[in-house]
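The chain below stands alone and is given as structure tokens, in the form predicted on its own.
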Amino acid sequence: MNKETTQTVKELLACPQKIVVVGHKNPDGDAIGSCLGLSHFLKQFGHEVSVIMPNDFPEFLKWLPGVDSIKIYEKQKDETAQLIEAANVIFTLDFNTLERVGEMCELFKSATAKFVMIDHHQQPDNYAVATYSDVSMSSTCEMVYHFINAVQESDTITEEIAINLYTGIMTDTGSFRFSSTSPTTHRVAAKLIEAGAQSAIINQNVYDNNSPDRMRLLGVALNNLVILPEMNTAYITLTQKELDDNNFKKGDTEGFVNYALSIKGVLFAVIFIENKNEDMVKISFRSKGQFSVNEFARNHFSGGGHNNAAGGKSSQDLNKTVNDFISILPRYKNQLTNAL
């Protein structure tokens, strides 16, 4: 974080203030990590701190610390409407662009508080006094301890904070494995753990959880795995009626392209997700190398977000979204039989 920002944060947060903050639509580990790391952050320093997020997330992450205290949108509107409006500081987490946050947007853009982004998506919006942004890292969650470094001298990471954060950044990592994964990760990481973040407890949280449901729901994602050798890609789908059939709970997709995404020769992976409530079909898009899986939903799938990583959405039904996919892949074939 340079020493402008620093500066107009530090300015921010002189005094006591009412603070909202907020992570994206459809929360993951590390827009729920970094906005309760902050949380606790903000805290200790006297500060009114309120976390908001649009919607619901998956159990996996319903035991971090502070979790309870954490609004939800959908469910208590004329709350959170309230707490946006009051707030003097708003923080926005773990995304680029307000329409991130689904219907909460018109709330953002009418609200009177100053706004302080920390993300590391391409192409930020221009809507912060102060934008923390680099897309070489890891995740929001390793920002936020660079953030908490550059903004007090002394060590102020507690248990509590260093759970979330080191929580977010494994998740958004692949557990380590991902290319965003650099040495100052690792390093941030051994200072989370020193400052009482336990990572086996905090994986065994995450990933060994796993309801009988989910299971089978990936059985069944398995099962519909189709791999075309030609383009170096595969991809699995999944109806509504397969979700439902297999009590479909907010966050049991989580992690599946990956299995895709791991076999060998494979370099361009993806998930299609119906949902029927929403009237579309929900994507996400994995890749190895120098293959921009957030150049490709960009471009056709109204997406977007890391080089390796990213999602999109169509409003075309599902055998339609899969054959549109199907037919743009030609246009890559350069790229993908070339990405490593």
Second form
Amino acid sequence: MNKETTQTVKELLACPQKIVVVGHKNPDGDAIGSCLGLSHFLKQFGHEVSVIMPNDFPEFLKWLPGVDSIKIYEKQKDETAQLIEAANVIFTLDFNTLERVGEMCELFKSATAKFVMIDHHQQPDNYAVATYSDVSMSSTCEMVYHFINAVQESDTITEEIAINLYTGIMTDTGSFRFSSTSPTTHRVAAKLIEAGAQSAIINQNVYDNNSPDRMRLLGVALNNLVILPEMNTAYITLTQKELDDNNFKKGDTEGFVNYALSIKGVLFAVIFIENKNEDMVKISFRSKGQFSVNEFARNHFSGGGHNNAAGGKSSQDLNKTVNDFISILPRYKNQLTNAL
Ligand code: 5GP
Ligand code: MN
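Starting from the form predicted on its own above, please write out the structure of the form predicted together with ligand 5GP.
And the full complex, kicking off with our chain again.
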């Protein structure tokens, strides 16, 4: 974090404040871990801190230290609206445009608080008085670690902070596999382990917590896998009925798209998930190497993210969405066949 941003943040936090810390809609391990890690840090200095998420999040994160204090906008609309209205400072973590919080966005647009953004996604909006944006970072959790060191000028990290930040780094790097994992990421992870994050236990809590329903749904997803060898592309579809038949719960499809990407020769993998409640199809894009799924999602599916991991959506039905996707692909044939 640069000197100017550090100075602005230090001034903002110089006396106790009413603070709201918020993550993006459909929060993942990095969003929850970074918000909780930061909130544990801020509470040490007498700030009144509330962590708010736009909607619910997966069971496999519901053991994190402090998780019970999280308020969910969709379930506690009045209470969260009051907290946002009363806040002096709002930290927005792991997203770069206010639209990423969904309906809650309106509350932020009318808020009087000063905003601080900590985020590693591409092309950040300019709504914050302090923007700590770095697209080379593995995760927002790694950035919160650097943020803490910058503002407190020491590396004292409590166990609660360490567990939350380690979890987000681990999940956002695919367990230290993705190319965003730098030597510094490993150094930060080592510091967090020294501070009390037990890697084996965190891995078990996150990854060995599958329900039989999720495993059956994975079977359905793999059965639906389509490979387009001439495009080095693979995609998976899941209909609302398939989700319902397997008692779908939030987070159950997390990581499914990586199975498509793990196929030899596949550089571009996509999962299309029908959501009849919201009348849309949620799409996750993943790639290996140079092919930018951020660009692809931005250009064609109202989304965005990172070079190798992005999301998007379509308001067309599932079949039409997939057909549109297939018809767009030939434009990228050169990139997809020369990417490795
Ligand atoms: P996922 O596919 O796991 O939902 O998201 C992959 C990455 O893209 C995450 O970093 C996520 O924050 C980002 N992302 C997902 N959906 C969207 C979207 O609609 N817009 C933008 N800008 N980013 C997204
Ligand atoms: Mn992230």
